[in-house]
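As a starting point, one isolated chain is supplied in structure tokens, in the form predicted on its own.
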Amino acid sequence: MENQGEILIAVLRIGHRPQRDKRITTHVCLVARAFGADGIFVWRKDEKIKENLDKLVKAWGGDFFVDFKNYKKVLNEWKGMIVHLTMYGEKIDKIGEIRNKSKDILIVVGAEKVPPEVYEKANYNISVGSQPHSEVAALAVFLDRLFEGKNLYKKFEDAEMEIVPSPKGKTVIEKGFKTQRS
């Protein structure tokens, strides 16, 4: 799964409680992006997280949904498969499958205790080790095997900002102007 191309890689974020959550939902939708899913529905709205992320999205460039949706609902239109990331799953070694399957993946994750019906929709369950942990690195670490690593380094045509690797200190391109940051 080099480039999705017509594919589309959604998350769901389920359990979102905008007075509680919102810094590890962002988190979540960081992730998502960063690591190569196409946008996130987040169960509640909360238009700050939207906003935070159109920003984002503006300077560092691709395109990026956030989408404010009933998990229900989103659940019973998805037309592809789901892949529920759980501690109670299967390991995640079923990647392989999943990936060879060619289809828009909608990959649940949770705030609070997810729905039964989470379980039972979900094409996949998958584990991402068991103990416990968040689900921002319950994320990055599927999508990251999902894409085999390809993602990490991605740069976008319409970026505003761009980050240039290095040893030491830090080197930002902004709209064409080499800056150094240490």
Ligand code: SAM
The other form holds:
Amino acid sequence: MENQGEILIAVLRIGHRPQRDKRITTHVCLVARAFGADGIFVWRKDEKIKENLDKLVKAWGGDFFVDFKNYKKVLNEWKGMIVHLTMYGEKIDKIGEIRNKSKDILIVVGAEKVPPEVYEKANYNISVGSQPHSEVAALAVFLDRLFEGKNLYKKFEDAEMEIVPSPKGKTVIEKGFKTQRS
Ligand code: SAM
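Given the form predicted on its own, corresponding form predicted in complex with the named molecule:
Full complex below, order starting with the chain above.
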């Protein structure tokens, strides 16, 4: 499965508390973008997160969106499949079935306790192992399995910066010019 340009894969970040969760929510956004999602809905407004992501997208390319919306509204309005990532869920081995059933997938990740209705609304509650870990790790593994590893080195056409994978050192193409960074 590959992105086709329109919004297919979005993430819903539930439980963001602006004072405590800024860094981890930013990491959820970074992982969502880098591993192939089209955008993220964050349930509480935090302009700083959007500002940071918008800057990053300008430099590294793509159309990734950050939107602030009530989680109930997102869940009710989403037309495609809803997958909630939780350590209590079914094994991630369901990924093939999920991939085949729908192109539009909303992936829900929490912070602390997720409201019970999310478990109900989700078409699938999926675990990435049955141990507690992190929404960042769970999202990365889920997206990588969903896209079967194809998004890790995808190129963003409008990027101002691009990394050239190198055995040593840091090689970057900046606005068309190849540079070595120290
Ligand atoms: N008790 C939580 C749970 O239901 O998974 C763990 C809270 S954890 C700090 C925050 C978020 O990380 C969870 O809401 C879930 O989205 C994700 N998460 C943590 N461990 C996970 C696992 N093993 N599988 C899938 N998602 C996980």
